[in-house]
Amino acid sequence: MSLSHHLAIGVTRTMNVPFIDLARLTKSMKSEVLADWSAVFDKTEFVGGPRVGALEKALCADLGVDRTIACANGTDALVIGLQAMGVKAGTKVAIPNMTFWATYEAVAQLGGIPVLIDIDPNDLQMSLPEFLCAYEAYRFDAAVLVHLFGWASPKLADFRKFCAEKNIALLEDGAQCYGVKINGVPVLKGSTVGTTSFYPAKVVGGCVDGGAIFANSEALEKLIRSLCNHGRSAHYSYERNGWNSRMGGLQAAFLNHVVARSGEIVADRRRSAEWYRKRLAGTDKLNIFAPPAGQDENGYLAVFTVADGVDVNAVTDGLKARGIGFGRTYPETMDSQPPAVDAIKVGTLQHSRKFCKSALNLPLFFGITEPELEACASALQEVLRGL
């Protein structure tokens, strides 16, 4: 009999909790969104339009950035942001070895050479010492700093300072950091180019794929807008090869309602993330991760790893048997993916590899209730005790 069958024996499933439930938010704003969508249809604002412009202004105000360019998805945001910063075929680009594949993919799509750098085992962000060593060895010209898991590196200022001194084009991937603050300052404030994703499962998510690029100068904004619209310089005039990456009114209308509630959404998710940490503190066979001191997280994920020697698949089998959703963000590193065979791999990459083998996430979404949180925490503890 398999271990999963053993775990299921005698289990009382008192409450099913999904890993994510987007309907907790969408149901609460359905009537307002439908009214807005009706106006979009009446005015045929299907690509661009005033609602996209309103969203861009709202994002600037919410995130403390100078300029916002809405685009079709978060991956496009990375590709176009990197291209605007000069990444092209042969450019070496430093990225963390643990991130979502789009970070790697964006570099590869431009013909760049990814330089894979290990994470700090405590904050799970790209390691600054490894980054500095990699620069000495490979002299990369660009870097992507990914603000993972709902917080950022406590060394963010050091990354920015070093990149400015060495003329390294630094793009900050903010797909997971909407609403994060460092000492009260929005995390992307002060970035040269930043990006975000509005994939529906994000803290601020859309009704379809969507993204945005943030720029700190008028020149960068103009270039990025051109790249998002086929490289256009004027109507049917083109000064560069660009992309078809534009947002329409339906998505913008939806997102304007979500952004208007972003403070409420972030506060709710932040409370749930902290609830898990307090409730599970001291749990045997479990490592709990939290944002660095001085940072306000956004509750994007409840981040855990199981202890050495514990089979994470046995844990997820046990949660599944008890009706508890789970995630494993991320179960594999960049260097383990077949397309990454030719990437430059810096050092041992041991910390990212170890984390990915034992990563575990419990349900965390806007509107999750305390009884649901308790069901998840109790189930996890029960499973761990049985291993």
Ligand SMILES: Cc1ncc(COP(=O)(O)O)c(C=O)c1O
Second form
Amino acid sequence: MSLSHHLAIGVTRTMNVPFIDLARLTKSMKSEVLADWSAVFDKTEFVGGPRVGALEKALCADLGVDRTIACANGTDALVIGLQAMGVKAGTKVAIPNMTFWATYEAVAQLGGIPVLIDIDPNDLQMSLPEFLCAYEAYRFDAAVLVHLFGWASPKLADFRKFCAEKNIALLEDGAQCYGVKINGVPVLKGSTVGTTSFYPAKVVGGCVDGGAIFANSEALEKLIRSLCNHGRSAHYSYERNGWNSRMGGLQAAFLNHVVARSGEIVADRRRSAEWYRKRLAGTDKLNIFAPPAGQDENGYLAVFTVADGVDVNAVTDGLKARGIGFGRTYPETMDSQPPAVDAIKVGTLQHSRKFCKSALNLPLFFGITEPELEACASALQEVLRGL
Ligand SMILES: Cc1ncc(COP(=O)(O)O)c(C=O)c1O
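Since the structure above is the form predicted alone, I would like to see how the form predicted in complex with this ligand looks, so please show that one next.
Up next: the whole complex, starting with the chain shown before.
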């Protein structure tokens, strides 16, 4: 009997492939991490400590940023980063209408007013022309640029220049862009304040929730460190109202091992993302997205949409029947979420709405094998042929 067997007419199942399998990486690090954890335990390095300091240094070197402050998760990183940049109740903050909800939530938790901007339908990042039009209409004081899907806007330099000229506080949400380079330069180099998430499924992920904030000045670093630590100026003196958002030694020890392998992780994921694009090029009823010219992606996601008129749920049902994992990043825009009733919506938001209706992702993780990639690609083609 051949490798594949037929479950039902037209349904070929060669192997099951999960959407994500973190164990491909963690298995290979287990003994060294456990040894490190044992040392952390013996030294009771539970909040802060030398391993957190070492991680902050390693992140500066890896990401080309000046200063790093580790914190509890990527959402806190956004809230605290925005607060440090002056966002408060009533501040209008421009954000893309398609992103992870945390971008919206961070603005709202500070009492800010999200100004929702459409995406560019080619690169899927916030649209610069829409951003400029929105500024004319709403004069926002802050903005969050999200480097989504493992690449960034080809207009990044223009966004930074415009914001600097108009005194708009620009935070760059880098939760999905670890290792991305533009013309060889790390994407967050040159940002004023940037953030990342170490949610375990990220390209560089932790063993529990985690995050970091990046800053380009000593004054910002000092303020952010204080905000992450109850607004402290000394142990029992509080200069401001802050948060408790800190990292401990167990997480830092784990992350130091992942960061040491980030080059290998990114290269492996990038190879798989490129493999899919080559293998699926020309597939009927499928649109394939790629990073803009001059950018090295990090392989965070394999990004597709199904063509107009194709029901994406029929496609995901077909993948499920064949044992193939899938994602839909993202199935809904910010403006469609109930709390967004109070947000400012700019223009028609048509491109973000259209993308979300048809978004589809195939499995992509460190260590995915070529036979697994082939199983995913051929299953998708079989499903699309049958529609
Ligand atoms: C773009 C973006 N921003 C923010 C976050 C929030 O990070 P966390 O889950 O660590 O709070 C995430 C991921 O989860 C994200 O993808």
